[in-house]
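For reference, the chain that follows is the form predicted on its own, supplied as structure tokens.
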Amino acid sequence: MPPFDVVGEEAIRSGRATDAYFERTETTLRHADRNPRVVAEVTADQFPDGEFELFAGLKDAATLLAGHDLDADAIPEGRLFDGGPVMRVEGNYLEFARLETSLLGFLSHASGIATAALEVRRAAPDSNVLSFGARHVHPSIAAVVERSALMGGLDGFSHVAAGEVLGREASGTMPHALMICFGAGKQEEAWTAFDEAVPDDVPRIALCDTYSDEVDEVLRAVDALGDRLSGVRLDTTSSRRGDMRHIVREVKWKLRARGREDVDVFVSGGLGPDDLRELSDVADGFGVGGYVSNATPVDFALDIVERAGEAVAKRGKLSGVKEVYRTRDGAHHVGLRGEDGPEGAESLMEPLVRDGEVVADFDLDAATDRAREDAELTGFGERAH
């Protein structure tokens, strides 16, 4: 038995990370000597409904399909969708039947996290926002969380190993545990030791709410670190928080009175989009955790829509191979393959895999740019104001 309850890479690639009924399906089809050529589509909603979500997880999905005798198309990572297919796979069914479970998992989980991150980004478009939520998920998917958070537009993240996977440096300064290790009344010792110990390129952001009033600890941190202090973080638990907007404004006022307007004020602890809207004009930045990392996965399904060239579908699903478009006014349009799309509309489906070879690229910065542009075009998040 492995030391951790983790399904490994080999099991995912081989297709053993699957639901049991796909194994039974393979057994049955091979027994009946049936292996039709099909087109299958991944969808969340059949028709556009105006409730946009951000597409993510495609890089892992493409890696899963690589090496299999099939073709696949998908909308690029970082595009918003609200209906119709986000991906289609064409090939003999047994070539990818047992991959469905992992394929949907890659797309569903990452897209849910990326959508939540984009909601946060749109709530405070000019603030520095970091992803602090990896502690709320299984460590094996920390890089999925942080990559999806970046795709949604967050400025950085806290998880060290995820940074190694993504080629990005993790951010963060000190937890309450550090302060408590020095003891009550010795906050200055903790802040000073941190300043002396960590590299110069690490921002000196002091945690200022461990034992006493936030304003009191902020001013003590100013006295302890002087000009080396670049910011303070307020992470007061919600049960003791009170009027956070007032607290931040008071801290800012006292900093101005000390001539330290240069000290930034960051807020963290159980924040969501509504909190950021409330605080974005007074705070300089935020750490957002569970709202992003614990986001509900997008409910994708994979359905056969064509068999041996014939349009088919289960009840309640739309038969036939489809195309999806972004219209000039930011809407989403779904039509049958071979039909003309709306005038001036942009076709969203692009080649992903051809004859088992991945032909798309997965530039995270480009995906983040697409998410920002699509959010502006579609008005994503505006109705929440």
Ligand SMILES: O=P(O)(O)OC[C@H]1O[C@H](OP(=O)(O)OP(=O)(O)O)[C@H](O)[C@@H]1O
Second form
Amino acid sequence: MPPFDVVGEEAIRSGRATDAYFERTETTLRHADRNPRVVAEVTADQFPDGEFELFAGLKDAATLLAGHDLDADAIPEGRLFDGGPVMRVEGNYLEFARLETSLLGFLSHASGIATAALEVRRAAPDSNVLSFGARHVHPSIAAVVERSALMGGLDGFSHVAAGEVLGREASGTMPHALMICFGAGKQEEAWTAFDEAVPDDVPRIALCDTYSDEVDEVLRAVDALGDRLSGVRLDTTSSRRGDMRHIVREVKWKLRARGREDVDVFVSGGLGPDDLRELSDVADGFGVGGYVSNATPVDFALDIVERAGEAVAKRGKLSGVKEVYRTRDGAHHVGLRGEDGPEGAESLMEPLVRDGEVVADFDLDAATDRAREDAELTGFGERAH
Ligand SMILES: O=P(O)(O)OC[C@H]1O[C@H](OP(=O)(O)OP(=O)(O)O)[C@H](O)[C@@H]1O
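Now show me the form predicted together with this ligand; what you just gave was the form predicted on its own.
Then the entire complex follows, led off by the chain already shown.
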């Protein structure tokens, strides 16, 4: 038995990370000597409805398909979509039947998290926003959470091992546990010990809400660390929160009165886009956890839409191979392959896998840029969203 309840990489790659009915399907199709050439599409909604979502998780999905005798196309990571396929797979069905479960899981979870991150980003476009939510999810998907958060436009993340996977460094300073290890009335000792202990390149951001009033602790942190203090974090628990906007403004006022306008004020704890809209003109940065990491996965399904060259579909699904477009005015359009798209519209599908070889690249910064540009074009995350 493995030490943790984790389905491993080998099970995912080999296709054992699947639902049992695909194994039964394979057995039945082989028994019947039937393995049709099909086109299958991954779709969340059939038609556009004005609600965009951000596409993520494609790097892992492509890795899953690699080495199988099939072709695949997809919209690039970081594009917004609203109805119609985000991906299509063409090949003999038995090449990829058992991969459906993991394929949808890779895309669904990452896209849900990336969409929530983009909402957060759009709510406070100029603030420093970090992803703090890995603690809410199974550790085996921490890198998925942090990569998706970055794709949505967050500025950094807290999870150390996810940073190793992504080749980026985790951020963060001190929890309440550190303050409590020193004890009430000894906040100065905790902040000073932190300053003495951690490397110089770690920002000195003092947690200022543990035992007493936020303004009081902030001014004490200023006195304790002097010029070395670069910021303060207010993580006031919800039962004691009061008017956070007023508290932040008062903190900023009193920092200014001390000649310490340079000290940044960060807010964290239970925040979502509405809170960031409310606070972004007074606070300098935010830590956002559960709103992003606990996002509902996108409800993707994989459906066969063409069998042996003939358009097919189950009831309620649209038959035939489709293309998706971004129109000049920022709308999403779904049409049949071979038809002309709307005039001036951009076709979104690109080659992903050819003859089992991954032909796309998955640069995270480029995906983040696409997400920002698409959000601006489509109006994603504006108040009405
Ligand atoms: O609330 P979320 O948006 O999900 O963000 C994550 C929260 O987790 C931490 O607090 P927590 O009280 O769990 O830990 P701490 O007391 O050690 O800081 C962190 O300080 C955030 O407030």
